[in-house]
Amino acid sequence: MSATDPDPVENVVATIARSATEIRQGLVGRRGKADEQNPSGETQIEADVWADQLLADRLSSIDGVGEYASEERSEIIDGGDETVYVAVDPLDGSSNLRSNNTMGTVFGIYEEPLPAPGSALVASGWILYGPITTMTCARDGTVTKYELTGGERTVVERNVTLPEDPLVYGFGGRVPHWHDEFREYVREIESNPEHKLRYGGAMIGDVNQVLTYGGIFAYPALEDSPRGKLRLQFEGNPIAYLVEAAGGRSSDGSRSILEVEPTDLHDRVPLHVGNTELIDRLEETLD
């Protein structure tokens, strides 16, 4: 498959948008384990391997795609092109394939060479299989959501943002392995009868809900995991540079996660994003 459109940003959302429907799809029959693991050794699903491997075919044809990396993946696909570098987590949340709950797809295009800044996309989304399968994409400062169906997007927003009052709130890891200083802005943020939790186990459906009703989402440093679990390049800067497009924050605990130099594709960050002030004070109760 290879696009012929001048625009390689334009193309590889595209054909990823085009691609959803075929993979929510290929999911059924596809719920077993593959018996093999992801570079940061985590047992695979078979939708795991399916996923990433129709996403290297269509993404790493694309006229202008240097390179095509997947946290499914060691080794980053050399696309040929050097205009834009892509990332994908082909299926955000997979283990809940079992249970048959919500899971996604999160891309991000940079332009510069893998392993790169966040500072280096120029666009990023996530694919939402949920009840409906829908899609949200940052480019150029904005934020546009999109419903998918037959391979078409229907724009249903323009210009995202995140409500001024937040709503709900989303923590990984065990609480056992959380540190001191988190724990105590958890009791904060859990202490204001407003706030709603909202925990999915696929962490594209828990961001989702922060962006349509103000929050946070958060997998911070764990005891056991001082870089957390969520991967920079495929997860932490797509989301990061979202959030941040519609109005809101991201922080590796310090900082900006767009601002978090990477030494290699599978590097690990603690993820927060959200609305500003909680974001603030997240910040200030870490430091």
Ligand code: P6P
Second form
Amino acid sequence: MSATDPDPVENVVATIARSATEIRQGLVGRRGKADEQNPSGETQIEADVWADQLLADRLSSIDGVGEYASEERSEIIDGGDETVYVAVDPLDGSSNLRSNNTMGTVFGIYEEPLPAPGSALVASGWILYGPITTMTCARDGTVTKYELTGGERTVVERNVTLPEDPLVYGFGGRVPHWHDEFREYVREIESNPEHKLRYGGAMIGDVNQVLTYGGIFAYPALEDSPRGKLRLQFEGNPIAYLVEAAGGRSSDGSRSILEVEPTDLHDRVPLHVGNTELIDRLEETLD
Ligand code: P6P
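What would you give as the form predicted together with the ligand, now that the form predicted on its own is on the page?
Let's see the whole complex now, leading with the same chain.
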């Protein structure tokens, strides 16, 4: 699968899009548990390991790619060049594979070596393995949605923005472990009769609903996990970059996710994304 465009960012995006159909088909027969855990201590599914290796081989060999890093591997693969640095969550929500629910592939393309702050992103996006395989990608301050068939991308929407009126909300973590201030915020959101609960167990499916209908998704800081669950490099930054490009906001509870300085490749971050007024209100409540 050769990458021919001289722009490494375009080649990374095009390679991920072309790989999506193969990844979707490759899920069949790879639903069992692998013998390993990922660097976050989560048991890997066979498909996690397989999708990670497929993307590592293809992305690290693209001209201009300096590094390939993944949620599924502790070490960074050196790509040999020094233009862009790629961070991937090969299969977000792979625990949904057993129940045949939505899953995704998340990617961030940075212009600094990893780990890097989200402010160093030049593009990000996700593949959503839903009834239709779609790609949503942010670059140069704008978000584009594609449908993917047979490795080809078809633009279905340009300049994607969050709808003005928020509709859906989804909050991760066990309720007894939420901080009181967050629980108070949730009660306020739930008290609005216009809002609907949407939580599917795979961030990409939930965030894609927020992008489509407006609203908020959060996996907050928890009493037993102060930095929440989601990973800054592979999930928080790429999601925040895209949602902000679509006119929304992100927050770790007090500031944009993109301002968070990483200390380790596998840092976790409390993640809140969605309509600006909802995130502003969240920060007021948590303050
Ligand atoms: P919980 C999937 O494992 C994931 O990383 C995200 O995609 C998802 O939002 C979250 O974890 C779900 O976590 O604790 O609800 O199972």
